[in-house]
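Next up: a single chain in structure tokens, the form predicted alone.
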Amino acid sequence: MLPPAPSIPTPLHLVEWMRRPYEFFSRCQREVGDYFRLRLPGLGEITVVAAPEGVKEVFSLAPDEGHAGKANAVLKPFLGERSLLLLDGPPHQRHRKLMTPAFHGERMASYGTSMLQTASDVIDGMPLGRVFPAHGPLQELTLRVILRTVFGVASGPRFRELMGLLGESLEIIAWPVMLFPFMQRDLGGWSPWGRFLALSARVDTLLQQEIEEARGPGGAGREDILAMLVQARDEAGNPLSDQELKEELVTLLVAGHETTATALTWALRWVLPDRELCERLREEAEACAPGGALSAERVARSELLDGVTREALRRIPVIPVVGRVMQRPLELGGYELPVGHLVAPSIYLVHHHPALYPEPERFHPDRYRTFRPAAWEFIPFGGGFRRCIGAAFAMYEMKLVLASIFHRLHLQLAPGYAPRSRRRAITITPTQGLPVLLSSRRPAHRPS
């Protein structure tokens, strides 16, 4: 037996999916439980999963039992098939193996001075004294981070021309309805999908002159992701395909640019009205940089700022769920879900249960000086095998701009904004991409 649906129409489903997924999931959940079954279009049956214990259970689940490929199928049209997020099973243990040693927290360090300086930039970029959206800066930010760690492009023509089409497929896929196949038709350059395959086509000339660089002579000594993807190898002695590797470019700069940014959004939306904890963070900032600028590695250690980190990526995850597709039968919470049924961990609902996070509507970083959740209770990125590999680099890229953003600006929300939520593609942003107002900027130092 299912775990019973929601008394909403079947038809609005997807509709408050799309539109509102938090306060939706959060009114199944009073109507029904921690396991509720939904009915979504392209996706069948879902259950979604609340209670903390069930995602124990689904995150426990071998790689020949729930694969999270297929649950990713959605993904396919804008990162390819041999995406890490759309393989499954020997594909993508073998991927995983190869990739994972890039993301290694013993190598946070030799990308901490490369995010400050790129902080230092955008923050000197940032108008003062009006308004502007702070996502737009922010998702700069994470590109150039991208481009410089991943990619191993920092400066010149090539960095220019990358980041004009990546920004701009970006925002082209980011319109929700782009996550359905009758908007994926190519109609030349006056459709979206149209637009969207010929950047992409751009993009993949650009990526294969990287590969093939960095293949060369001239990736010898070179520290960037992929630099260490073109010479890592299986256990058969294989590397990864140029296709191979073009499509895991892609699928680190879409995981780890929108997502990092939106995050970053997140947290200032929740900080910035709370003038004592933003004081606490300019205090913090100010003893992570004894010399006058940064040190990346204070900012690593600091408690405050892993603290509103991970606060920023409980209250508002960045996406609603994360999937499994069953293959084999499976019981949970005592309903029996088949195989090739989706089961969904929630991680909005998980990171609210109140047995866990008490108040979970306030913003409290200090919660973590006491409380430390198991790997099935702080979930923004997935859990298991399939945890993302990006996880590290992601929380050391957050702290290190929000050290930047308090040790050098004095932002405030824009005057009469209320926050709310709304959809790009499978992120969850602020409205208006968080009006802010930058009231001063001190001098930039150069991080050391």
Second form
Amino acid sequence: MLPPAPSIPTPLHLVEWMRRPYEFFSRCQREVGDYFRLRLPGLGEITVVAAPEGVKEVFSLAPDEGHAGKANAVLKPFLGERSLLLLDGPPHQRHRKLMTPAFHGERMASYGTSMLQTASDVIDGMPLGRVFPAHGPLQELTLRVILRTVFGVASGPRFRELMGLLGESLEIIAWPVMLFPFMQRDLGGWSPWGRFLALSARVDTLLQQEIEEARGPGGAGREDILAMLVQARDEAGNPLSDQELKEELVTLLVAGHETTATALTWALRWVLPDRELCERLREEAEACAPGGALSAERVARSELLDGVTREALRRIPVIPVVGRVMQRPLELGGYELPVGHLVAPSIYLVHHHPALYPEPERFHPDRYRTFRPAAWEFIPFGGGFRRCIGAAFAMYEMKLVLASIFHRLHLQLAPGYAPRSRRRAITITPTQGLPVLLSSRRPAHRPS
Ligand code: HEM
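Can you now output the form predicted together with ligand HEM? The one shown was the form predicted alone.
Let us now look at the entire complex, which starts with that chain.
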């Protein structure tokens, strides 16, 4: 037997899922319980899971028992079929093994300097004394970080062209309706899909040049992720093909850019109205900059920055759910899910479970001093063998950017702004990109 469905008529499931997923999920949970069934066109019936013990079981599934690639099929037109997000079974395991070393914790230290430098450059460009949406510069920041650390491009004409092309294509695919196949029709350069395809063709050419450079004599001393990926070999001694490399580069960009920018925007949404917390963050940033410049190592060890980052990812997760398509029957919470059924842990509902997080609506970065959630109790990055490959990268970047902001800026939410959430294609963001006012900026530290 499948879990019960909420009383809201089935045709409205998709509308509410797209419009206000968190309010909708909470309503379903209140009405039906920790397991409820929805029906979405194209995906069929879905069981949403809010119980941490149910999430634990889903994340314990073996690679041949639950397929995430099938659950992510809606992303195929944007990423290609060889993307880590789309693959399942042995091809997924092969790609994951080849890509994992570039994201190991100890690799992070080598990305810290470029993350801090990029944050400083973007902070210098923020307009002083007038209201602007914080999401914009944060998107620029995370895009630059990916270009530098993943693609190994930091300046020059190719950097500028890639920034422009990628910025525009990412805006097109952030539009929620683009997820529907009826919008994915090439009606020439004036149609959004036609424009997206034209931009993608040019990006493909530039990425091919990047791959060839990374493979050439200049690639040997490089520390970026692409330089590592071109060298990686599987057990049979084979590298990723050029097409596989290009699709993985685009995947890392799409999966790692908007998500991190949005998570940072949410962090500001919670911190800025809290004067005491802003003051604590300023003091903390000062303590992380003993010689005047921020030390990435100190920032990474800061308990307060860690708590703020975690709490922002908990309070409004950037991605509403993760999915697995069952490859064997699964008994979950007293229900029986058949082969082919989509089971979807709800990140938001787990993060608002009162048994785990007392006063779940409160933004409380100090709660992690006494509470270390288990892997299935804090799930902004999903879990199990499909857990986000960039989780450590994203947490590290978020802490460095927040430290940079509170070290140099006095920001506040725009007067009269009442934050709510809205959906971009796969992420949930603050409305209007979070309008903020920058009242003062300290100059960047220049070593004497
Ligand atoms: C705050 C930022 C981020 C959030 C909230 C986030 C969240 C997620 C989630 C929920 C998943 C699905 C996990 C699952 O199915 O269990 C995922 C997968 C993935 N993420 Fe992230 N992510 C973030 C940043 C990044 C970054 C910075 C990168 C890389 C540069 C990245 C690359 C990926 C990739 C490649 C996958 C697919 C993993 C697989 O299927 O094996 N993400 N992410």
